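This document starts with one chain, in the form predicted alone, laid out as structure tokens.
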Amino acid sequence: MAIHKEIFSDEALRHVREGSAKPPGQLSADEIPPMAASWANTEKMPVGGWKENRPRYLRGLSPCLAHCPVGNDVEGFVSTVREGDVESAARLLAAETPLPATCGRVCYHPCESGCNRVQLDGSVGIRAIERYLGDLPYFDSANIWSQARPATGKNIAIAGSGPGGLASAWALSLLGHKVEIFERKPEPGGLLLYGIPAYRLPKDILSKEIGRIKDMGVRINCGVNVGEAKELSKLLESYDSVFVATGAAKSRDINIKGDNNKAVYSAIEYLSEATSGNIPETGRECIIIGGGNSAVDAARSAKRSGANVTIVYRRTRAEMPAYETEIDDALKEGIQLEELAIPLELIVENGSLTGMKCLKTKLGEPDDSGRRSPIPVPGSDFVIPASSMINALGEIIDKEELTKNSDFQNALSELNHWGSSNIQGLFAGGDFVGGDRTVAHAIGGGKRAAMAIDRFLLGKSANPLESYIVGGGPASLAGYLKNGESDVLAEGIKTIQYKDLNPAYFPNVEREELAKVLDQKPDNSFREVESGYTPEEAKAEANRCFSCGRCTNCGLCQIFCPEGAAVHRDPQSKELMIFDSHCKGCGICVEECPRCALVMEPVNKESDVVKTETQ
């Protein structure tokens, strides 16, 4: 039963939508709809003693949180921004991630894909709100982090300073352990520094966030390669535990004639040089092979160096794994996309690359990836002018480079969800644990491994770790630090879906998009493309959040209860709403709840009668 929203005034609807509706006794005449009320004491007239079911507040799991690989309390920090308490929102974010300003720029935001608001008028701009919070000065204070546990005296070595290594170091420090990172590159950051161009992630932003982790006592040694088996063995002898987070750093071979020409680069090689300020020479015509994010990043970087750039992809744009917004921006910057084409050979004249012969394809049946397979079309070959080529077919983990010892290779190939291996004390994360290879997944994996390492170092069973899982796989470090006392680990019975909500109370509101400055003409500028939210924009966007599965004290259950049985409790209490002995289990409150924060459940006849002092 859905009561039509027309019985509410616009002002009352605003209160409900923002979770700030007044209790019924405080509503003005133009705000209150028809409702049951009694001016006398009803203590002696209970009507619910015979009911078989009762309503109960039960926080459900918001889909944004369930879809966040990091395990951020997304609904929590967004709703707190809506309420105007940005410091508390920043603390909620800081409880689960050490890289909010970074993730707020480069995360592919699966939380937004899962957002229920998609089915009304567009997802909430969660990534932009995270960036807004991450850029606030609150993160410059050490007090922003969760309370660290006392020092344990245990020492952990981490191989790799990418997002997985940094996240694990941060979490292990909060758990009281001493951490030392070894990075083979001259500067820390891994993929974040050497694989993501500055127009997406400015160096100073990343440097500041890494600096905060250093300030926690984490030591980072750069220019040190600990990848060989003998070095891993030494680390296991010298440290109480070792965490490997070196990532996928080897490009897939393209294997075509001419691919050994000096004008041929791998995307990893090209982006590493470009982000270091030494942009490789591409000449006038640059071709990118591939359709992922590294392909688009390389293309946009080459465009900024003055080249005419063409991305060659064997399927169509619809099948490209790169983020849709990144593809859009690349095309707006003048980059060409050659769809349904595969490279056959590079044309080299007098040692110089002049072109690439390609063959047209057509799409067949879906393959193992779920995408339609590209099928070569005989006799459809053509030539694209090229003075350079960048291979962006993807990256793989080079276990042979990492370790020439088969025992180590096998151990790093058979990791569980928490990054544990079959070699005592050896853990790994990030790209080693399968699944999506993204910054957010690496951060989440680093946190999970830190929790597993902590259990190992303390000599405790790993079994309880499953109780800290949120939704489909991310883990809550805040819940682990508090031994399970965390809102995101609450009793939620399910992930709330759009069909569970009552959208009648949520009018269409246009999404606040971030402003962009795209380089239509090459000017060798790597300035940041997106600008962040203003405080007003962040709050306006946060106001669009449904707060799925969480009571916001909107008062609708009180308004529509025929018996006046709904009684609000202390907002700080987990039991935000109780229903007294007048409740007859009709379920109207559950039907009308906009956010699915109430459920109907069987009554315990012996212990379930709740009395009220005065109604």
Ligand SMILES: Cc1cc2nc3c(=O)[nH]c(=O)nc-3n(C[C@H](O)[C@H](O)[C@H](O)COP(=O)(O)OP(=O)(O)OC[C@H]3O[C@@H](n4cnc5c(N)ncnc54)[C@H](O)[C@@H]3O)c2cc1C
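Residue numbers count along the first chain shown, from 1. What you are looking at is a predicted structure, and each value in this text was computed from that prediction instead of being measured. We call the rigid core whatever largest set of C-alpha positions still superposes within 1.5 Å between the two forms. Compared with the form predicted in complex with the ligand:
- When two forms of a protein are overlaid on their rigid core, residues whose CA moves 2 Å or more are considered shifted, and Cys548 is not one of them between the two forms.
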Given for the second form:
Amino acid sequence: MAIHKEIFSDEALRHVREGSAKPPGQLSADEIPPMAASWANTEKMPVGGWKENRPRYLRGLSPCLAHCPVGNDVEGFVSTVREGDVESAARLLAAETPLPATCGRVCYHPCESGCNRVQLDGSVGIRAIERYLGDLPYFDSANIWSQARPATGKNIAIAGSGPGGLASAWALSLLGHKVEIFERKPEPGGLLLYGIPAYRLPKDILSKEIGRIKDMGVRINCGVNVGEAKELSKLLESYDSVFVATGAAKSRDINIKGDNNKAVYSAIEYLSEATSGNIPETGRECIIIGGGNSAVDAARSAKRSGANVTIVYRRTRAEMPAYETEIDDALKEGIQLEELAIPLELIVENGSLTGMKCLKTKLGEPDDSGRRSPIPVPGSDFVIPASSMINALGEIIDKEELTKNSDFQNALSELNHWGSSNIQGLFAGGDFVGGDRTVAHAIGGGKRAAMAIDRFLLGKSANPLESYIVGGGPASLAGYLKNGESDVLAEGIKTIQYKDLNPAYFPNVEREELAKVLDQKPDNSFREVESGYTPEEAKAEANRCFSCGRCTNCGLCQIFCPEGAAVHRDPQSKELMIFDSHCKGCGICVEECPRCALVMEPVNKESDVVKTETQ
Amino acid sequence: MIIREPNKATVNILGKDHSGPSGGHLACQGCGGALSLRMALKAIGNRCIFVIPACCMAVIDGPFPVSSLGVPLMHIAFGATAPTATGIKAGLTTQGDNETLVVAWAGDGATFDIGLGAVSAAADRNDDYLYVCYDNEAYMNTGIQQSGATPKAAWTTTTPNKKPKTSIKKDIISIMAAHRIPYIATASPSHPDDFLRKFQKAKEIKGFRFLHVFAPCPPGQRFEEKNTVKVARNAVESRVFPLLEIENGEKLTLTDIPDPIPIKEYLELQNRFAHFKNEDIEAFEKNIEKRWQELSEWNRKQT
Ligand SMILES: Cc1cc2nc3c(=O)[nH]c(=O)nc-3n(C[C@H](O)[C@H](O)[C@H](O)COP(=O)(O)OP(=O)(O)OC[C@H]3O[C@@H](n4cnc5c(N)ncnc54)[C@H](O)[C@@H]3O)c2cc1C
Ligand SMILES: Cc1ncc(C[n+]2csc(CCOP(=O)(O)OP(=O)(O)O)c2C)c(N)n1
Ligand SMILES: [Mg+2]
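Since the one above is the form predicted alone, can you give the form predicted in complex with the ligand too?
Up next: the whole complex, starting with the chain shown before.
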């Protein structure tokens, strides 16, 4: 009985003291009961020592987070909607983005491409959930943000009021700095206002988003052209830092005969005029050159003003860089697509455009972009009737327009990931710096620069900026504000893949699609095409989220542990732990966890035969 | 059909911290029996007395002087489970205790084979207690000998691959149904909502109640410990272990009608079937399919 004495020295002996029982060895013959009866439980049996591998709760990273260029805690806000707490979900969203209603409408949602649900039955409708939250009254005022820091007394100038400039202004204000934006156009918003048509992003939505940022104390000075009216060098003298986010909205020239006709527009020019209310004259037959999103936006806008619209593209639909759904919608709205054609010249009669001569192409070998390149077919020229032409060949960055100073030009060409240049206090971001040109990337760049500026101005953050990067992707402002104390910033956090999940718990559920009103007939209204989720739809869609890598307290590990070793850290806590001295390391918890919130690790027999219970 | 995550009420009971048997018991890693017992005890609560014959569970509970169950438990000889439970129930009744639930908890060996006569007698008398057979499809405690619950041709130490078991798994459910007892159900720990509901329902019924629990055994059925729940789930989802309940030996309800996964997905997890060739799988499948058809027919008739 030696072993039992060892194991039960406290508890068993207490039982013996309190009851009539004695350890078996000390019983006299007449004290031996007629039937042997146990008097203690098994709690102290050191069965935990049997194991070679040990489970541990370990937060993994949902791929949507790493894929979001903004740095939104996507899984966080989606699962909070699922739990029915929309206000907290809105706050989680607000912690990383100033423009949820905008991104909720126009973001190209790389989060959805990264979503593990793609491999089951289609990604979660994250963009639409963001839109749902962004449209809630919580975002009616700047109260959704509380000043994270007291005023620092530092002043920052920002050139450009597109999403890049707005995001950095927002982040810098949260950090306590005073921000002034200089915008050359009469109204703020950049391409959100002058590029993206109102039928995708209504003006009142955008002005609400910008209004909130103004209410934080950000001054936006419109009609000021940095470079002409205000030299960059002067700005740098009068402000503690300057952030350049002037975009890339100079149209690429088409250079064909007749391109100086008054009925020839660049896409940006056309869209910009269209949003200002005076839609340029296109006549009956409007031709768009190009295959990108600007081409499709210009085409759908022209269609809304009553023209017959044809997109002329030199490859085929499959190679068009514009988004699938946008092309679908355009075709549904009656826009023609002339594939495999390159423009040769515009035919002008008596000063008016009457047609465009094109050459047929065929597809050859893939080019650098991986798409098959168009090869002109000699002698295949043909004419398309045209009363106007919109050039949507793409936009380029123009540094010379901003500054003639070559030191500045060079500095703005050699920026690091955070938008810092080698000129003290000069930073840049958004479309202006190259890379992916999307709203989300511009917001992400603006946030990164805000963190870099903050560090430059105050120089005190102990952690390197890199430590605020989530899963090798975006930077987290919320994490920065908390000095890195955020589970998604844990060192070495692993991004969860579909194969890490347990598909047994995820039945197929069809995705909630947004309703669309595609305008078959021109009505000039530019009214919004897509409508948002109802609260029920948003919740149903959020329900589809796997919550990859994050414990949702589903309880399966607790139900399935044969040892009862999966328990809450304390009765108040939602956090679970493995009671190490009972866990035998079978691994059922890790295997069964639907979302890979636990890992199995080898036990180091030497250093931790039985680890403490508070691991 | 795919299992969904358990509902909150189930988690509150079956997932509750520090309830049910205490940890530190002696089950092997990933024991489906220990898991089932833990879930069962949480479902029915502590106001009960257990009777356990010779079997793994008798060992798992702990060596004298310790016991993991946390409720009174009587260890009893192999064939004597049912009459012992009858006796304890009679004793309680005599003392005026009509609340304490008596639970006989026995292996497949003790139920399908050695104790069957005694189980039948208790069922015939409609003695008022809950009889649970946790089925790991062999005499595991003594080293994996075949029992009446072992599937045809599965490997055990007494049915090596060269000399396979020739009979199919004994149809204990029909045997029990023939006694016209008030409640019979099958349950699998892989389906917690269903498991909880059946134990709670059985607890409230008067008379002889028989629960047949599927309890995969990693060392005996030769699979990785981490796969216990998966083996149980795949048994249900491939219709190898149908989830059902029968009232008064007549009214049968299939409580889970899976969109069946291939039987291979159940068999291939376990090395006791590793020697199966395609024709063995087909033969196995045929038996399962036939049984499922019978049950579906019964389910439809609802006599
Ligand atoms: C037609 C079109 C549709 C698009 N649709 C989408 C979409 O659906 N989804 C998406 O994610 N992205 C879309 N994009 C891309 C997206 O709009 C841009 O990537 C994003 O707006 C870039 O933000 P930014 O702040 O860097 O620059 P911009 O939005 O271009 O803002 C730059 C601002 O700086 C101002 N500015 C320029 N020079 C000066 C100066 N010298 N002084 C003062 N101010 C100056 C400009 O007037 C402008 O307001 C679209 C682009 C186009 C052209
Ligand atoms: C009369 C009798 N015969 C044989 C044994 C040896 N014995 C002890 S446990 C056991 C196996 C029990 O098998 P089962 O009931 O299926 O339970 P399991 O151990 O598989 O859980 C045997 C054969 C015994 N204890 N008494
Ligand atoms: Mg057995």
